[in-house]
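First, one chain by itself in structure tokens, the form predicted alone.
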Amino acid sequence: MTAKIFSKKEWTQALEELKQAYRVFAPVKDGDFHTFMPLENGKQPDFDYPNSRLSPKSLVYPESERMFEFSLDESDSDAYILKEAPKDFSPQAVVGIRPCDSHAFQIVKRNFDNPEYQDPYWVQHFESTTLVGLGCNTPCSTCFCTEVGGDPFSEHGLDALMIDLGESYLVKALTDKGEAFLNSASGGNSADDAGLQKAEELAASAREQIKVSVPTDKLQDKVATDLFEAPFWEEVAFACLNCGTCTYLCPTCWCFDIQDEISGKRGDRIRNWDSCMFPLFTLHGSGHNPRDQKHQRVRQRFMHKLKYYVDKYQDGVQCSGCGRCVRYCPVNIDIREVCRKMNEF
């Protein structure tokens, strides 16, 4: 596979040219945070960032997505008939995604694209997307990707990987999609041994910077009902506000709700992100709510990620170690501590 070194100016220029073939998304400084935005209307990428507050999962799985549209006007020949809403599945490239967020797509893929069920919208969005990663030279203090099957320079699930060498980027193609993307980028020179060696040194240094231990080795052997009845859930949930920040920032949360929205005589059926932390999430039409208590909802979140997912897929936890929920929880609930409690119970 091709590997090239671009000066930072050359890479920015190459991305501008690639907009002719792709919808290019990259991290853009947006106030105090970085957000993945389309490189249009003069927006410039900023790859000197720790991680985005919101993961780029919405580029494949939008917060709100029109699924169908319908008419309530009886004079229309197609009144009351659901028609699929227009979608844009044209090629797009997400440039500068962190390896933890790429790992998250592989976790979510098990839910939306498996031998039994395929979500046509998620699958088509994902298949039309080229993921160009950016290695983490300096992981955040809340990062723990190495503890959940990831790595600051992991190539898993990526089509290409960027490595910041200081004055330049080393960009390696990893798949056919990545090869096509890189070959379409003008400029750059073939990577030399010195550049490849420096990239390996940066990767080794980044791994050493992650000091936290998040044990997960005993989770699969636990009896689910024993963990469900564990005495620590009230303590874990005590400070929780049920605000949903953790689930909306999480790159591996996939819950959604479907609602019909009507304006005049036109309507849309829309899929919206939802959260197991919300009291209405499990509210039945009868009025009964099997998780009407806060600790029950908190327990569901952690049991799903750290036990139910583990038992179902037997391939790690439903967490990529990005640390967003740790950084932004307003009451400092830490998934690493909850995981330790569950693993040692």
The other form holds:
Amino acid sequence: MTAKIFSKKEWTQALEELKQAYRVFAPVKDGDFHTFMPLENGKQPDFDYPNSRLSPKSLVYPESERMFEFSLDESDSDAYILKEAPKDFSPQAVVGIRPCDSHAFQIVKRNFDNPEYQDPYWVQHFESTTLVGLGCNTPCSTCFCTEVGGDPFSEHGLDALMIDLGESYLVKALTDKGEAFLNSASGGNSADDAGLQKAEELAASAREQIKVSVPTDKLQDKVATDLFEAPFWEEVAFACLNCGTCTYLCPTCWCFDIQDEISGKRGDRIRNWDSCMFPLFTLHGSGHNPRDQKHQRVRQRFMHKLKYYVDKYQDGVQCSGCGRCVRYCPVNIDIREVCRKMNEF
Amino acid sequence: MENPYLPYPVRIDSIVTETEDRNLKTFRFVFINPEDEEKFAYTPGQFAELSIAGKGEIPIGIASSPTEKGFVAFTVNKTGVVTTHLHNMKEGDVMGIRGPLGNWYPWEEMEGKNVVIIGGGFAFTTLRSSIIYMLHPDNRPKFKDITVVYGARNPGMLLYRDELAQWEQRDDMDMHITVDGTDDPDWKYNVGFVPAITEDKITSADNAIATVCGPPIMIRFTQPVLEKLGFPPERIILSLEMRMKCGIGICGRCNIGDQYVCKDGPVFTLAQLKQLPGEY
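Based on the form predicted alone presented above, generate the structure block for the form predicted in complex with its partner chain.
Expanding to the full complex; the earlier chain stays at the top.
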């Protein structure tokens, strides 16, 4: 596979040209935070960033997505019959995604693309996407990717990986999609040994910087009903506001709602991100609600990520260690502490 | 790419008001594209999403049997936005059905066994599907004794009253109709709660499987009766309800532990439920 080194200026120029073939998304400074945005209308990428506040999951799984459209006009022969909404599945490239967020796509893929059912929207958005990662030279204090099967320089799920060498980027193709992307980028020189050597050193140094310990080794052998009945859930949930920030920011939270919206004599069926933090999420028509208490909803979130998912897929937790929920929870609920409690219970 | 969220267009063929409070109606649907009927091949115990453009979808158990051709039927309780709208629709109106969804009653396991069916209130719909299915001449020889206990609050709240009366007359099944109470002096069936009638009428758990559908309070009091009769949890079958959206185990809201009621259920044995968190 191709590996090239681009000066930073060359790389920005190359991305500009790649917009001919791809819808190119990259982190753009947006107020105090970075957000993945399409590089259009003069938007400039800024790869000197810790991570985006919102995860890039919305590029494959939009917060709100039209599924179907319909007419409510009785004079139309197809009134009340749902039709597929037109979609743009042309190639898109997400450039500068952190390895934890790429790992997260692989975690949620098991849900959206399973042997029985394929979610056509997620699958087609994902297939049209080329993921160009950016190794983390300086992980944040809230990062714990190495504890949940990841790595600050992990290539897992990526089509290409960028490494910031200071004045330049080393860009390595990892898949055919990544190779095609890199071959479409003009400029750059074949990577030399010095560049590759420096990348190795940066990776080793990044790994060293993640000191936190979040053991997950005993979760699989626990009995789910025992953990469910554990005495600590009310305490864990005590300060929770059920605001849903954690699920909104989480790259591995996938729950959605389906709603119809109408405007005059036409309408759309839309799916929207939803959250297990909200009581309406499970409210029955009868008024019965299996999770009407706050601690039940908080327990559901952690049990799903750290036990039910583990049991269902037998391949690790439903968390990529990005640390967003830790960083942005308004009452400092910390999944790393909850995970320790569950693992030690 | 196949889209599992796209409903089949259907037309409402007939509407029957089932109960005296007019809160339960049975809707028969005919597929607008005849080939969709074959694609909608179902087994008793499954459910589907009824879809009304502009209102949304609701998961409802299939009340017709696959042995009944040319239509599918659902009995719907008027509760929320979609069901209230549906109750105001008329014959000939166009809407959608998405499915069939979920698993079904364990028919292979029930073959060669005595089948006990216990239902209460408007949870009798997939049990009606099951009874029609078992009584079909092609299927009846596969099962031994069929015993049904079905109760409602009063005679006017029983579903499928004409069929109940016919089943009562048959000699190839034992039908026990009951009501919690009635002031009708001509009422010729049982009076009493479903658990009590079950205890009275079901005498043996030998080679038998019991399927129970009803309100939570009925299930709670029927379960010890069945256990006393000697039904092990593996041979007590329950069908659960849950708020659902996708119906295919993807949208994430109807889980009990690591099981999704929409895809891994709605039919579970009591033995399976005992392994799961009691969050339903």
